[in-house]
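Starting off, we have a lone chain in the form predicted alone, written out as structure tokens.
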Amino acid sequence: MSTKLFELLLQASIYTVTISVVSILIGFAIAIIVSAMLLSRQRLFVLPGKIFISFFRGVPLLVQLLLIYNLLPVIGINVPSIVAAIVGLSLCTAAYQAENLRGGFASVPSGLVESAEMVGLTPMQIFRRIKAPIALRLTFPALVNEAILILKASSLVSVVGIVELTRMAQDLAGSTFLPLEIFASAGLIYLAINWIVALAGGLIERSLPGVPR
């Protein structure tokens, strides 16, 4: 396989990484809200949170992407394909991240919270100094794993017209008749990206307070 073909794959991988990173960050922000709804004592908030998670974890991502891509123009929202792809990935990963965060917050020892309340800390201080750090430490490995899964799942955004790494590999394999070399190279690029994510995640995890070095 020529260097030019490999460069085309690398250029397409930039779309893969960009779409994935943006989706993961947006999804994390949504997940914080959804996890708070799940932990709320008000059924008015709990029920919508459960419905959100049930839908986006129960419906295949491919169907979600196609549904969002075709639904937005129907309701009068015309956006580029890349925006529809990011919306779909963000909502999907938000459902999984919300469950991870819910488990982390639910695992915070109640004794610590009660002690903090006794010394006069406000709910916001308790959240910022106790609940959030502990929940993040407990859920960080799962969040890194979810990031890797989204990087791989981003290959599905080609169905809405995004030429990311997998779509570029398919196009090049069809035009050059070198499927083995093309897809092997694409696989190596995915492996390198995910290895970097896993390595960075491990380094960040070890730097978190309270995590053994």
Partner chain sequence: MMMKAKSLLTGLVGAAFLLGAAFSAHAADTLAAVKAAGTLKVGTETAFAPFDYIDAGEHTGLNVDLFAEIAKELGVKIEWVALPWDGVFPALEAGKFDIVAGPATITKKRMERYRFTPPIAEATIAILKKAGDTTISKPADIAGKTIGVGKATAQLDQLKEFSDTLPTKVDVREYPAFTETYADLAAGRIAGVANSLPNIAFVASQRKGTFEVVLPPFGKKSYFGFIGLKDADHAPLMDAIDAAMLKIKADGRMAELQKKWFGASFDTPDAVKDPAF
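Switching conditions: you have the form predicted alone, so give me the form predicted together with its partner chain.
So it's only the chain below, everything else dropped.
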């Protein structure tokens, strides 16, 4: 396989990485809101949060992408391919991340919170200094895991017209008749990206404040 083909795969993987990273970040922002809704004492907020999670966790990502790309125009919202891809991945990962965060906040030992109340910390201080750091520490490994899952799931966005790593590999395999070399290279690129994500995740995790080991 020529270096030109490998370069093309690397170029396509820029889409894979960019779309995944942007989606993970947007998804995390949405997940914070959704998990707050789930943990709210107001039933008015809990139900929409639950519906959001059931839908985006229950419908296959491929179907979500096609819905966003082909069905939204029916109500007048015609999004370009790249937007459809990011919206689809973000909403999907938001549902999983929200569940993780909810679990993380629910696992904060109630004794810690009660002690903090006893020494007179305000609810805001308790959230910032006790709940949020511990929940983040508890959910961080799951967040790294989710990032890796989304990087791999991004191979689905070719159905809305994005030529990312998997699609480029398919196109090149089709035109060069070198499927073995090309798919092996694509696999190695995915592996390298995810290895970097896992490594970076491990480093960040060690520097996080929270429950000491």
